[in-house]
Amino acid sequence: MKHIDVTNVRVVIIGGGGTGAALAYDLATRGFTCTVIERGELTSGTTGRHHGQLHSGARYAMGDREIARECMEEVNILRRIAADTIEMNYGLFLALTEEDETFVDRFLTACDEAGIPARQLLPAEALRYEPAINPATRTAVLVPDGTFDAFRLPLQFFASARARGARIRPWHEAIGIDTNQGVVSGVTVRDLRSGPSRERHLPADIVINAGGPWAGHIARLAGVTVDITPAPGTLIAVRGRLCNMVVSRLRPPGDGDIVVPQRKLSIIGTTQWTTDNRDALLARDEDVPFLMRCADELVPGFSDQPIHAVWAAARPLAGAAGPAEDGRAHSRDFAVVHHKGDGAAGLYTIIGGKATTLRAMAQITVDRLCSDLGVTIPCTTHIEPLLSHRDYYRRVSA
């Protein structure tokens, strides 16, 4: 087998969110020459708009044990390597009705089978853990959920990647993916920073499309079709930290069933629908009173607090949605697609995924890339602590 020096393999990542950050770090630790481009500020897409829950996997355990297990494994890894941006405040799943209570045994079994520590609590116990919850709670389950800063965690990966030689270029928009005889040769980018816009060619041996809900549009730059369902949801933040734990409804995942504390705010989320417009997402007016009612059921008095912000974010769900589908049935798993058979060898697209598993998604993607190149370089991103997010600003942008 021909030896390949990966320091000579040029990789361009399109997308400066959490996935792009983790990819850059993984690639840099394995020795690849790597550049990240993002058309806006870093994390300005979906990454910077979610509620920042660190999922133990309990939410997904009933539907997919393996996804739930992966979440739990990544929670433990992130607690080791990125403790600065994580608040391990745990979570409570509340049964508020008789119907909710019928879900308890199956939920506990699913968590156990996924390797998630979960413990049923009596109402009085749950209220001692979290006095703000609904006093009508019939039973609750304690799980190792947490929260993280949706901006600072990716910035830790970016800072660590750049310290290992990666180039991070916000305000650079991909306007073309160039190919030569069915093989990618680079990315044409437009520099959107102050002054007249400039276009340039970034040579690349490999291009990774990590555009989330925009991945379909990015793939079309190379003449490739990728089915992505952008599934927006509305979130509301009110002023005041009403609870210290993540509070969820004990039932199958649905709309308005999670309250997440973030610093001095409390966030209720989310709803879900599908859209063709990724760039002009507005929260639906009808979602606000609905979410407020849901929040009050979990944490009474939530709706009495001043609203800090109402916004929408689009999940990048794998596959195409049907005409009446809202995306809830789509898997939260992810896939890596190599477009070699589409006339764009060297172009990889990441489809789907979750914020909690950003590091694992990067590892699986780079493992696939190494396998395709015929090289064996182990992943080490689960071992060494990341640099502080502040280190990103202590270095001049490359």
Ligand SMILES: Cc1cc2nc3c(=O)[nH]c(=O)nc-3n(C[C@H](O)[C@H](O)[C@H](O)COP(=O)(O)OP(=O)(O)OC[C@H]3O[C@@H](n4cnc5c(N)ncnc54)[C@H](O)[C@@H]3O)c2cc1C
Given for the second form:
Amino acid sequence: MKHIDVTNVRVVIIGGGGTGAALAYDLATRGFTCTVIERGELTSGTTGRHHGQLHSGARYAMGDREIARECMEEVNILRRIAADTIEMNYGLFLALTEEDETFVDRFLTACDEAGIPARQLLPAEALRYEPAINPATRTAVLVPDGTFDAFRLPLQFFASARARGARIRPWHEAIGIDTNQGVVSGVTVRDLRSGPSRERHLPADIVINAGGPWAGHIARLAGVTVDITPAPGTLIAVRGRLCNMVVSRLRPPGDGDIVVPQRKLSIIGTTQWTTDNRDALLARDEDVPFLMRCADELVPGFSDQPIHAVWAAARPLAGAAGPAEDGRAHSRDFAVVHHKGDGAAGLYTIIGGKATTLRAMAQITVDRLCSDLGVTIPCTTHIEPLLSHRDYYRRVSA
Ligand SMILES: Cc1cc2nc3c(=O)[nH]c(=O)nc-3n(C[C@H](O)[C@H](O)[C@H](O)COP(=O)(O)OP(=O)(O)OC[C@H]3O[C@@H](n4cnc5c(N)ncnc54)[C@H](O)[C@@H]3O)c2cc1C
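Could I see the form predicted in complex with this ligand next, after the form predicted alone?
Let us now look at the entire complex, which starts with that chain.
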């Protein structure tokens, strides 16, 4: 192995969502010099708008055991390192029709094979666990789902990263990724707090594009093509905490099949379509009656509650992941691509993933980066509890 002092390796992360937060913490923990730039407030992209479900992986188990197993492992880790932001109230998958019931055995086997503890309940037992569910439930399965605060979890990572020396720069937009003879040399950054004239070059040896649905646009700043289609989904929050558990439909994942309690609200989601405009996402009107009907099937009376908010958030749907040299998916919903073969060595793009697996995605990315640099530095982010989300603001105002 070469000897590289990684404290001299400057990494710029573009994107201050959950993925950027976990990356900053991992890199700082392993000793890299790193800066996060985010064009808005931290978590102002998809991260601040998602459903807030801590996925046990049960939802994905029938389709992909690997993704499901990864979710379960991360739930167990986050319960240790980020206990403050998590409500571990478990989840119920409800079979409401004869057709739903045909999935029960497959679902239980899939959960078992993915290492997810799942237990079938009689309807009366399920109603004792969660009185708000549809009393016509034919059978239910109990799984270790939970909820988390979409803002606070990333802030815990940001606070912990900064305590280890990472620089966090909200309101800084990447407007260029600079290369020199096929190797990245830095990022041209605009400081949005002080008008368009404040532009500067931020030197970097490595740039990580953690732009979520904007990742394709960010890659183009380096002249690289990354095929990403933003795929928004609508979410509706009604007033009142109608249930304490996550309530899902027992069938292959589809639209409108999860109700998540968040503080004093209940949220139904979601739908999916594609768009070119990731900056002006509006929920589709037709989704509202559809989602309300779906919610009423899971938690009767949901649609009688006053609507608190209707909004949309976009997933970065991976098309073909671009003409990149290598680095295909670790699990099928997440890929790290190194753009060495595209004339931008040192530029990495993260495509896809889930908020639940943010830490694992960062670990896989930084392991990959270390391997490309020829250094071995083990990841330790699964061990120590993170700082509180409050520490982020305490130190900003200090
Ligand atoms: C409807 C919906 C519901 C979901 N529900 C769940 C759930 O319940 N549980 C779960 O685990 N996952 C869920 N997800 C997935 C989860 O939301 C995402 O995986 C996660 O939020 C992605 O985070 P990110 O940091 O990769 O992207 P983002 O949060 O989008 O961060 C990218 C950031 O890049 C910034 N940016 C863009 N361009 C620039 C630039 N030029 N310069 C600087 N910054 C820039 C943006 O402002 C943005 O903040 C859901 C997704 C959707 C769409």
